[in-house]
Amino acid sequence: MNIAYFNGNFLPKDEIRISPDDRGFLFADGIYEVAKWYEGFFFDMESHLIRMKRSLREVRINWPGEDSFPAFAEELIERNQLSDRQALIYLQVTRGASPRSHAFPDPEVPPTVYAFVNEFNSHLPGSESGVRIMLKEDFRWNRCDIKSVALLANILSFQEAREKGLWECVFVRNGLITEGSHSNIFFVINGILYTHPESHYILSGVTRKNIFRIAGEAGIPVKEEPLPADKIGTIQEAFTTNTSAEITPVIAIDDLKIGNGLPGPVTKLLRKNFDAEIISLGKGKTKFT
């Protein structure tokens, strides 16, 4: 039986009922967060919590229980008997249920808080051999830094990539490559790692943040500079990052082969060091609660 978290309670998932007047349903008026469990601990739960709180502040949703996320996330893992496996937790917080109106509820209503966990294996097809992606003009709103549940543009773009047999759709805004529909993207040029700087145009990825640290420890220089889309012919390597798939090498962008069409040495080193860190943390069964 799949147990989920709903407004302070642990319930069988199929017994949860969300109001049709919930603003998440009516307006996509809410935020979400996803963290990964590694057979005994959540990886960098602190950063996920910080990002979640920032998203709540940016959309002005007041959730008094925001600090409880790490604790009930771990309890969800235990209740679903996933402690010795890899899993993802999905958390969604909306502005709550009230009669439909564009204005915020006045007086304020309690937010709707929903979370569930699923077993998930990081090593997906392409994680070792590399994947192909596409570029597309970014037609999303200008607050991509908020982890909003309003993901229709991302979904349509990802589906377009999927129907073309590609791993991901990566966006271009004002001629500059920003991020993917559900990932950040990095490029290697002459041994230097490049990625778009933090701004309203990208989500501040937790894996992205940790890549900066891991690269620094390996002596790989990192520059937060956007890559012009017309300069992809200058790159030797590329990879995407996100919580679920971690580090995924990119071997082709549209019709352009990257490097020799195989994952490059910088990408493989970062992946090796990331995996080694997970193994090291697992030995101590580190917990972030």
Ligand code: PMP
Contents of the next structure:
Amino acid sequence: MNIAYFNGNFLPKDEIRISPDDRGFLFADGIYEVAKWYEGFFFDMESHLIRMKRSLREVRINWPGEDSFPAFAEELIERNQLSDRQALIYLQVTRGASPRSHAFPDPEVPPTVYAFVNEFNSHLPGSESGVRIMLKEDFRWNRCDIKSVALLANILSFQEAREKGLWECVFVRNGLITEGSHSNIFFVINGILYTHPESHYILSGVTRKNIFRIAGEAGIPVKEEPLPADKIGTIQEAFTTNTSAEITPVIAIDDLKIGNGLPGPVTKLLRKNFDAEIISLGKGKTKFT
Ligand code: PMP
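Condition change, the form predicted alone to the form predicted in complex with the ligand:
Up next: the whole complex, starting with the chain shown before.
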């Protein structure tokens, strides 16, 4: 049975009822967060919690129980018997249920808090051999730093990539590569790692931040500088990062083959070091299949 968390309670998922007046449903007036469980621990839950609180603050949703997230996340894992598995938690917080009006409910209503967990194994097909992606003009709003549930532009873009047999759609804004529909993107040029700086045009990925550290530890310099889309011919490697798929080598962008069409040495080294860190944090319990 799939047990989910709903406004402070653990319930079978199919017993949860959300009001049709919920502002998440009516306006996509809410934020979300996704964290990964590795057979015994959530990877960098602290950063996920910080980002979740920031998203709430930026959209002015008041959830007094926000600090309870890590504890109920672990309880959900246990209640779903996923402690010794790899899993993702999805958390969504909306501004609550209230008759439809653009203005915030007055008086304030309690937010709707919903979370579920699902088993999820990282090493997806493509994570070893590399994936192909496409570029597209970024037509999202300009607060992509907020992890808003309003993902229509991301969904349409991802679907377009999927229908072309591609792994991701990566956005270009004002001629500069920003991020993917559900990932950040890095490029390697002459041994230096490049990615778009933190701004309103990208989500500050938790994996992205950890890559900075892991790259630093491996002596690989990182520059937070955006790559102009017309300079993709100069890159030797590319990879995307996100919580679910971790580090995914990119071997082609539109019609351009990257490097020799295989994951490059910097990408492979970062993947190896990321896996080693997970294994060490799991004290040997975590296995990659
Ligand atoms: N950008 C976007 C638009 C995303 O949806 C995601 C995935 N949540 C990311 C970047 C990567 O973030 P993280 O590494 O925290 O999963």
